[in-house]
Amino acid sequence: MITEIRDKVAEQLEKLDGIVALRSTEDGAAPYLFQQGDNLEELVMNPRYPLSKTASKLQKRFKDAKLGVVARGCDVRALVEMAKRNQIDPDRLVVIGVTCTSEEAEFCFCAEPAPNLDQWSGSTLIGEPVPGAPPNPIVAEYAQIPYAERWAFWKAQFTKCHKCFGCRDICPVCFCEACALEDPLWVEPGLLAPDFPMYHLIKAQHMTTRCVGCRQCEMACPADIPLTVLYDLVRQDVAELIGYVPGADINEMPPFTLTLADAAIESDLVY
């Protein structure tokens, strides 16, 4: 597959001003803006990480430019949620999606491992869709928790935070230039672990409409917190009490804006 998407990147780079992917080298994998004559070996798709964030600095610093991004299909529901907070110009960027394979969907606990592409224009699918895996047994058995079992829980595990903001620094649909995580007005500076449960409750809050599954988060977390469990619970009450699905519709505009501020950070970054 790896070869395909290369061949498929070299052809639309004939087209395009550039296509962020995952670049690797002796130094390291790192995003990348590939551009005609680079070496296209040097693309990747492993280790996964988005992209989303990337092509949204790429595309308000040139403004002209027409992009392309390797997207999953996490990736493609990030960029649904960043155009709908006008991070991402859709009418700029075209997707070149891969699907997930079997294992990949059955890690992440993905319901939709193949990218839905067809709200972008011009975008090209690689490899054979699969079935959505099973979701996670915790979350699966959750309602049978009892309320205190599930309080020891999540006390346990959030216990074990060193505040080294890992799941908001890979997290695709993180773009707030003032970060409540950092205000000590929520947060108190210097205190290890952070304060129970408010730290992660307002991460939580802010991923009410955004969590696109992807499971970066959980894997960038050195102390291994099952964080997805926590934001599949959040978007699954999402979808069941407002039929809010995050990174179907790049038409639907999410529900709520979280506060005043939010609202007018992502005014000002309007295209």
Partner chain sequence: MTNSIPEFEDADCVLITGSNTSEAHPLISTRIMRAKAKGAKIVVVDPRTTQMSLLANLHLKQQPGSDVAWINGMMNVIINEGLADDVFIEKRTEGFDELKAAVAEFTPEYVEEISGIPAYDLVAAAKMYAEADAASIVYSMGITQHITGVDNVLSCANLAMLTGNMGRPSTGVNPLRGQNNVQGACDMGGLPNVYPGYQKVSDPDIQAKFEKAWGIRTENGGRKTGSGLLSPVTGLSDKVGLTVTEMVELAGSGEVKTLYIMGENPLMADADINHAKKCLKNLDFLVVQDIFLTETAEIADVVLPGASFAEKDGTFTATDRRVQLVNQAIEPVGESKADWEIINMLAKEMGASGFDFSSPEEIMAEIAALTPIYGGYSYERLKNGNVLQWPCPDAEHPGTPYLHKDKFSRGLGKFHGIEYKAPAESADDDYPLTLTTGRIMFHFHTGTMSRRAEKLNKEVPEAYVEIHPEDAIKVGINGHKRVTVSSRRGEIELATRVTDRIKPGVVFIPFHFAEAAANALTNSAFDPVAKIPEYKVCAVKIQTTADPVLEVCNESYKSKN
Second form
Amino acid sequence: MITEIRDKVAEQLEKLDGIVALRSTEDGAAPYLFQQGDNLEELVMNPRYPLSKTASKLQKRFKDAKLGVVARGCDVRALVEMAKRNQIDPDRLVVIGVTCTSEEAEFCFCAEPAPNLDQWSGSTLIGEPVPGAPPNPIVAEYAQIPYAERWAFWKAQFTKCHKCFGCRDICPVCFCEACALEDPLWVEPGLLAPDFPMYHLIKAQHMTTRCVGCRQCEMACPADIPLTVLYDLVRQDVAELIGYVPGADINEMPPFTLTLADAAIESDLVY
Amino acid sequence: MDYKNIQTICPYCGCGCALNLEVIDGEIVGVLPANDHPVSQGSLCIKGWNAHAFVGHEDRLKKPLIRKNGQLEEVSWNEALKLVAKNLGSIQKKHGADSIGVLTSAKCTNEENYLLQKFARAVIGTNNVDHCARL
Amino acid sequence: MTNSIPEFEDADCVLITGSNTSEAHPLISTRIMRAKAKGAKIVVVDPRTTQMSLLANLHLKQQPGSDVAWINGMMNVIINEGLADDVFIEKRTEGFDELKAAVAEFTPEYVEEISGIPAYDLVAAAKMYAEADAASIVYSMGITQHITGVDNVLSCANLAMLTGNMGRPSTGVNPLRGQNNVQGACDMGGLPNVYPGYQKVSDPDIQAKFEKAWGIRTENGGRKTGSGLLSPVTGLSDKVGLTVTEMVELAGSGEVKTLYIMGENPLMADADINHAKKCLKNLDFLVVQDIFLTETAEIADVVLPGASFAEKDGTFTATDRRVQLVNQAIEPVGESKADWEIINMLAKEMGASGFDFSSPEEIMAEIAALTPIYGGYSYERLKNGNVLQWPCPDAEHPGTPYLHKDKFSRGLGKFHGIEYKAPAESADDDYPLTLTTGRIMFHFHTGTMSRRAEKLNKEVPEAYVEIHPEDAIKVGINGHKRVTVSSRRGEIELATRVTDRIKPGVVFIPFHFAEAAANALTNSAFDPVAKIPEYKVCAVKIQTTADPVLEVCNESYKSKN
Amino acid sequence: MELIQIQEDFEPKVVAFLCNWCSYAGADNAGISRLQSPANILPIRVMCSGRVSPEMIFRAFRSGADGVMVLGCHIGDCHYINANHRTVKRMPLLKNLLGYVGINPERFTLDWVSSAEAPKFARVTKSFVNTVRELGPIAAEMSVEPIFVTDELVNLAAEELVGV
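Here we have the form predicted on its own; I need the corresponding form predicted in complex with the partner chain.
What follows is the entire complex, opening with the chain shown before.
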């Protein structure tokens, strides 16, 4: 499959200014902007990095460039959410979608391992789509755990927190320049572990309509906190309560966005 | 148009975590963790995530400075090196090599530390070499 | 470190003392937390409540400076309970009787008197440590920065040897080095008594080897070059040089005329910096090579702009002896130059030979040729993500994850019977509180780098003193947010954090802040062997700073009545 | 037995975010109409229930509130046309999230009270306070202890010491 991806990238590079993908060299693997003439043998698919953020950075910096990105399912979902929030210009981005294997999907409890490229013009999908993996079993069991136990569990987990902001910095859909987590009004600065539950509740609340389930936060966490358990629960709620699935439809506005067109009284908005 | 990540080692504590410096057109724009590193394993602490922040700071020294009339003034490399060489030489001649002390650095590379202690021992001729390991 | 960082994960017990691991070495605390998740016991001995102590199974709060006492106490318990590793003691060590005699008087009750650690806690900690299969000791500056620093370190080694926790994975005595390359600076001979690789300057064979390699004594006996600027060096000195603490002291008395400082900031890092400043100002000539105009650079005669870590190639040696490549990401800013280039240029300016390096890679080749423990290193090997921990004597050697596997470097491990000595300065009536200093998560050392990083400085923008509520009441911190902390050596004004995370009678100040430098207060009395000043204990008093608004109110109140 | 005693004595602190255009006036109205509403309510006037950010609610709990209520305009009556649509989408998510970390979601409520609905204001506040009273103090559940002791606590400690 990797040769297929490299061939596709080579083909697309004829038309595009550059393609964001992972490059592995003797120093390690990291995101890179491939351009014509680069050694495509260095292009790899692992490990994972927030490529949507890289693409956003590059699009903002090079305002006329037409770029491509080699993206997995979660990367494409992140690109969709970033595009909705004006961090990505979809017209200037071509996606080379790559499906994950079923093992990878299982590892991530990923419900949608194949990228959905319907809304990305000029994009191609490489690999056979595999069915979604079952969700994290803890999420289903969570309803049975009493509140006091939940509190004790998260308190123990978050006492380990180093306040590295890594979960935010690695998140492919976090981009605000002024972050609520750095606002002394909400999170008292300079404390270790950061104030529980403020820091982590705010982070979780901010993930509600954004989290695309890529699990990079959990992997970047130096304290091994199972963050995605919390975020999965939140994602489930968003789908059930307001029928919004982050990353699904590029034309659907994020649910907390208010426009005057939305002013008509909706009969289902009854609490 | 150029975007790359350079893997390097964090300049803060002694854990020796690897990190990637995100470079766009010769400017560092951010840090990414290094996933395949045996110690950091794709994680960093807050200092690591901000390891690039001081590199482009406006306070960075950009030219050699020499104290003239009590004030530090910008001068050329040539002038600064000549002055250092002259003064180190005259003090070494007048007061002996052991009147000169050299502090190497726990923040510089092995090569630089090696070179500086070689300079102290082989050129100046003193074992007055130390660094802040004690501090 | 005798062992490597990933090994902590598999330890059965980790004893942390004098180290705020999660703040000063976050990614090492990750491993310790993982060990805990796997069922290991964590014991923290620290006068402050830290994140690690909150996660620990047992937290003992000792009085600063009482480390020898409680470690001896633990050994006393271990010997009396029959938990010592007799086989290891028999086969690998000597001097056990001396140790046994020395610790005999340190009963848990006696230790409680000295250190304030409850006797039953000490017994529990001793058992936890001794009963574990693989137990690691982790320490940092809280152990070394005392006038008894060497004694403390030897005590830790005694404890590890007594229980046979040496020379196996996940055991050992693990000092966590505080700077990215402090290990490397020591390895590279940045010490007054050794050449690179800890080869003694007093050893004639070693001296001859370096004289030959550095071209000081050529075949026909003379020195090759000389510009006339210097008296030519005709042989390497076999005299052990001065330590940084001595250099500063002798600069004050005029015996040291010149200091050449590369990338260090002694005017923030030294103990009793007011005194240090006076001494350094007395120098005839001070050269500082740094990336910022540090407190030290401000009083220098010449400041040379160096390049930061992102602007040069090279290697750093991490705390577990892991040599790793540093890669250049960008060009040096302005006219700044990599420090090795500067030294090269300066040496050439002075007419010296042997400084014709065109890249750090070439320097590494010379290091490898002259330093047995670095013998197997080359940039070629270090690329491709290879992890190589020294000793790595030749190009085939795979590196050494843990030391002292079958024998200690001196052969048998020697037990040292160590007596408890009180710190140089204890709290008294005039200065009733004990000050201890340290680092916090969000800043680094003298703050030269971290205080210029916006996000880090935002977390903790100013200095503060941590004080226990009981002491806060005694001092009268009541609505007052700012206080003056003074010792016999200086005073600083800073904010307060009233917290029960610290022991009553003890206050803590992070030393990162130039405007309220904790080291203006600290005591420069130092360990007689290692010459490490006693940063961790000194006596201070705290007074509330006059509140201008309150004073005006008081004045007007008085004038009306 | 003793525990129940404590629970009966327990008077909860409830932070209420009231919309300037409806529930705040409604509260006023309740006062003028001499309708009794519980004294446990600590009202905070906001310009719109849509302005109440989740951070505010978390902070209220973190500061020791035993319950938090948000009262806004009925859907369709919002002074800012549709700003309370945001409230109605956001708050249920937040309520669940509180539950996920172990804060009983019953400690939070969202309701609509117009300026004319003084009786409703009295009713919802009374019933919510009763609910929270039954749940007991949040400290027992959450064990949130302040990390850095504030001046007030120092004063308190001082009094205690003097007492000893």
